[in-house]
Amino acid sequence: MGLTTDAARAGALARLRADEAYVAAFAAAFPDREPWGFDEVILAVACFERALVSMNAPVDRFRRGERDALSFAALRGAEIFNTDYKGAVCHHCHNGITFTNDVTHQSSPFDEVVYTNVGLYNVGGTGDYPAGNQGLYETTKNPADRGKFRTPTLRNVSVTAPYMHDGSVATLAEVVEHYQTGGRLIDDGPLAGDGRVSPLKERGLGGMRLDEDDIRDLLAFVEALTDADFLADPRFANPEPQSPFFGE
């Protein structure tokens, strides 16, 4: 992230080459590529990321036949999540095995990445988002794309606070409240505006009518997307110098 210039890439590569542990690790991983460079760094990062498969959350175990993996509350929350119950349209964006429409699956109904404006801002009543933080518009310069962002996965979302693209929502309960009202109202300040009536907000996000029990159950389902085994897997932790991955 941020390695967009030759100078930045050269600086990062110099830091890696100055670390004896990384020198040994790259020599072991790429014995026929000496000296190793930024191409090998990219390959190494990509190989690590492909290993980050989180598929043992309670919801996964339930789908594999472990009927007691989900509580009654989580099961009811799943029904709310996967239907249009009381205006809840969660599954329209958070679908598939990754709980996001940002990934095209083999049986996906989508043929392209979907970008959505969720009414987080409506600066000046124009649908605008904070300058320099306007999502897809930053690339396309199409005014209709202001505030449109890719849908994040909900896997392990209970441990990834704060939320929304800019971290401006503190808790999952507040995220649900955002969709309950159909957008965010900011009363004053430079970002004042009513996201509920943004002219650029996704039309399907008209608000929900969930009661306290509904919200509790919906949150129970979302929390059941947390894969404790994945989060505690030592293979994905910051390696210690004595780690076998570093040749010790």
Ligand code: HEC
The other form holds:
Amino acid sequence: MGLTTDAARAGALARLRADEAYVAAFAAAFPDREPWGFDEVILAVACFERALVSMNAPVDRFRRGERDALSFAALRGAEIFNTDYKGAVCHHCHNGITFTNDVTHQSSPFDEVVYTNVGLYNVGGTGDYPAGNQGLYETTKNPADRGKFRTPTLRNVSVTAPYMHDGSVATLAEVVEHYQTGGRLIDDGPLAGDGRVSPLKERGLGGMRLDEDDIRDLLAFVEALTDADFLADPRFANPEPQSPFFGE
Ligand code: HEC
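Having seen the form predicted on its own, I'd like the form predicted in complex with the ligand now, please.
Below is the whole assembly, all chains and molecules, this chain first.
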């Protein structure tokens, strides 16, 4: 997040140290590590992130035996999501407890992180994504890696619009439409191109043949990954609404 140089880190530390609430909180958390520095900031952020466990969505409650946690529509949606029904291959990439193949774990089917081009762009028919935002390619500079991104988790995805790495898809319904057509067609403008026929698109994303009821049910399943308890947990709330770090 831009904290890649010593100067940037020193600046961030200075801003934290100027905030009384942080000074008190760090003293309480790290009583033996005065003066605290960037190592302690990293520890604190890592501890916070480790606490962000969301496992009480309707889908989780259903798996734990609450038979009425899922509506009939969501149950049917789970069936669509988890089988290759009419070309809906969601579970190939969005799988496991996090609904992504981005983490490896004991008995994980993958031993490395998977990057995929889902056909969001095909600028001028070249397979290009917008310059400077080409995913894995930005690191490897391998032309075959253009447009390859990690699979995001789908937990709580109903509250995180807009979608995809650049927020270029507004709603979940439009995301499903994207998979239905097997890529995005951009008619005009500098990014024009047909993602459906991108030479770099993942082969398995050939489009789906879902009807209106299927789409409604698939969306009901995705909505059922929303953990209301997690989202309302005061431990994760902004501790300092007035702080310049959080803003409005
Ligand atoms: C071949 C792997 C693959 C398959 C199959 C797949 N996805 Fe994805 N999904 C991805 C990747 C990669 C992204 C991120 C793409 C990007 O940001 O450019 C993504 C993004 C998403 C997002 C947006 C998440 C966010 O936070 O922005 C949703 C929602 C989603 N997929 C749902 C689905 C559904 C529903 C299906 C089945 C119809 C499906 N996916 C099938 C790999 C896949």
